[in-house]
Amino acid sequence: MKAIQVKQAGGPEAMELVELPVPQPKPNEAVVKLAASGVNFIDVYFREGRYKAPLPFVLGQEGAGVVTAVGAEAKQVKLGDLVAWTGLLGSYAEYAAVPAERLVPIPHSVSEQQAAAAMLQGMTAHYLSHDTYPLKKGETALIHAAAGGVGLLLVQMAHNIGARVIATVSTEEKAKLARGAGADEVILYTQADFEAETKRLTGGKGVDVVYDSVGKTTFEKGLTVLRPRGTMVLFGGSSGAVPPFDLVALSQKGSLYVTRPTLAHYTATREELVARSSAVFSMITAGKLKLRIEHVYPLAEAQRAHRDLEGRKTTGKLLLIP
């Protein structure tokens, strides 16, 4: 089978298209023939070596397809099932062996491409808005990178809850996408200071929560736009890691809360994984969550997909097709 392998950490050129044997399932695994693989910033972190994995490894954390082989102890799926997963390396390939307990069923109302596009980013938006800081109707959220993959889904979920959404984006094109997803106010951070604008838009009161996937360039200013006892949810670092930070500043700025969540801890049990993925799929089926699959690349063009992602040239979701 064809797969994208990383033999040494580095830039996009570190990804090689190689030929590997089709995996055989361990007793607790199922083998899935991939229909689509999701491209995410976490893939960049693994490729760069920021997140460690034994070398060489097949990249990719998200996929969807059909079960073609089942291990003797894998009771959660059967041959021919349409399934999706996230949080495990190996999806940039034609086949992947996945622990059966981490596979979730894809309903007939959702396509394999939709499932591959929704698992990581959709469930991330869901846990952020429903659990990490459970948004309530009438509250105000500041969402950075609002036209990105998670951003567009998070804006929609926050809007559906009835929260006021202030979004930050870099271009007019992305501003239009954020508004279309339900953002009430959009700040072009390339033209205006988001700190000053957010304070103006809230009458100096601040927002209830900041959802920040950008990190280094936005974190400290984000703290200053929170209301007293507001919550900073830092769930990514597309601009780099946040520098060391003195926690005393949290008391000085209003007894603030800061959390650095990750999807793995919000899908730690099979029950929670199935419930969360089912909730996201139900939103898609009901038309309450619209996926923007912006670009579909052949597997062989994984390097190009990463360059586009890192160059901030993309909005919505990128997929690889084996």
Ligand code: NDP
The other form holds:
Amino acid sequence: MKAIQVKQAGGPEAMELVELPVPQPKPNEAVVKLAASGVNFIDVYFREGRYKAPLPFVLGQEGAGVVTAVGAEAKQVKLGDLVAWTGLLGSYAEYAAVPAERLVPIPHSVSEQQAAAAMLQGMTAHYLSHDTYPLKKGETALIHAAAGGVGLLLVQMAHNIGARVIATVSTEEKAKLARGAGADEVILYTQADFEAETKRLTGGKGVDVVYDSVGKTTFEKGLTVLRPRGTMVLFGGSSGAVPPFDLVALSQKGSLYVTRPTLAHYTATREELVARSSAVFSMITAGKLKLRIEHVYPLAEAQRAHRDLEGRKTTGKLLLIP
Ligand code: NDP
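The block above covers the form predicted alone; next, return the form predicted in complex with the named molecule.
Let's see the whole complex now, leading with the same chain.
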């Protein structure tokens, strides 16, 4: 089978199209023939070596497809089931062996491409808005990179809850998308100072929560636009890692809360994984969550997909098709 392998950490060129044997399932695993593999920013961190995996490894953390082989102890799925998963390396390939307890069924109303597009970013938007800081109607959220993969989904969920959404993006085109997803206000943070703008838009009161996936370039200013006892949810570092900072700043800026969550801890049990993925699939089925799948690449063009993602050229979801 064809797969995208990293033999040595590095830039997009570190991803090689290779021929590997089709995996055989261990007793607790099922083998899935992929219909689509999701591309996520976390793939960049693994490729660069910011997040470590034993070399060589097949990249990719998200996929959907049909079960073609089942291990003797894998009771959760059967041959022919349509399934999706996230959080395990190896999805940039034609086939992947996945522990069956991490596979979730795809409902009939959701396509395999939609499932591949929704697992990682959809469940992330869901836990951020429903659990990490459960947004309430009438509250105000600042959402950075609002036209990105997670961003567009998080804006929709926050809007559906009834929160006021202030969004940041880098271009007019992205601003249009963020507004279309339900953002009430959009700031072009590459042109305007989002700190001053957010303070102006909230009449100096500040926002209840900042959802920050950009990190290095936004984190510190984000703390200053929170209301007293507001919450900073730092969930990524697309612009780079946030440098160490003095916790005393949290008291000085208003007894603030900071958390750095990750999806794995919000889908740790099978029960929570199935409940959260079902909640996201239900939103899609009900038309309350629109997926934007505009950037679809053949598996062999994974390098181009990464260049586009890192170059801030993409909006919404990127998929690789084997
Ligand atoms: P995005 O589609 O959001 O792509 C990244 C976006 O970040 C860009 O489009 C760009 O939007 C913005 N950005 C700002 N500064 C930079 C920069 N210097 N270089 C590149 N991009 C920049 O990616 P994903 O939706 O896949 O992921 C978003 C973030 O969320 C990532 O940091 C990822 O690691 C994190 N994440 C965290 C999870 C968790 O559980 N903790 C789970 C899923 C994702 P613009 O041009 O508008 O500025």
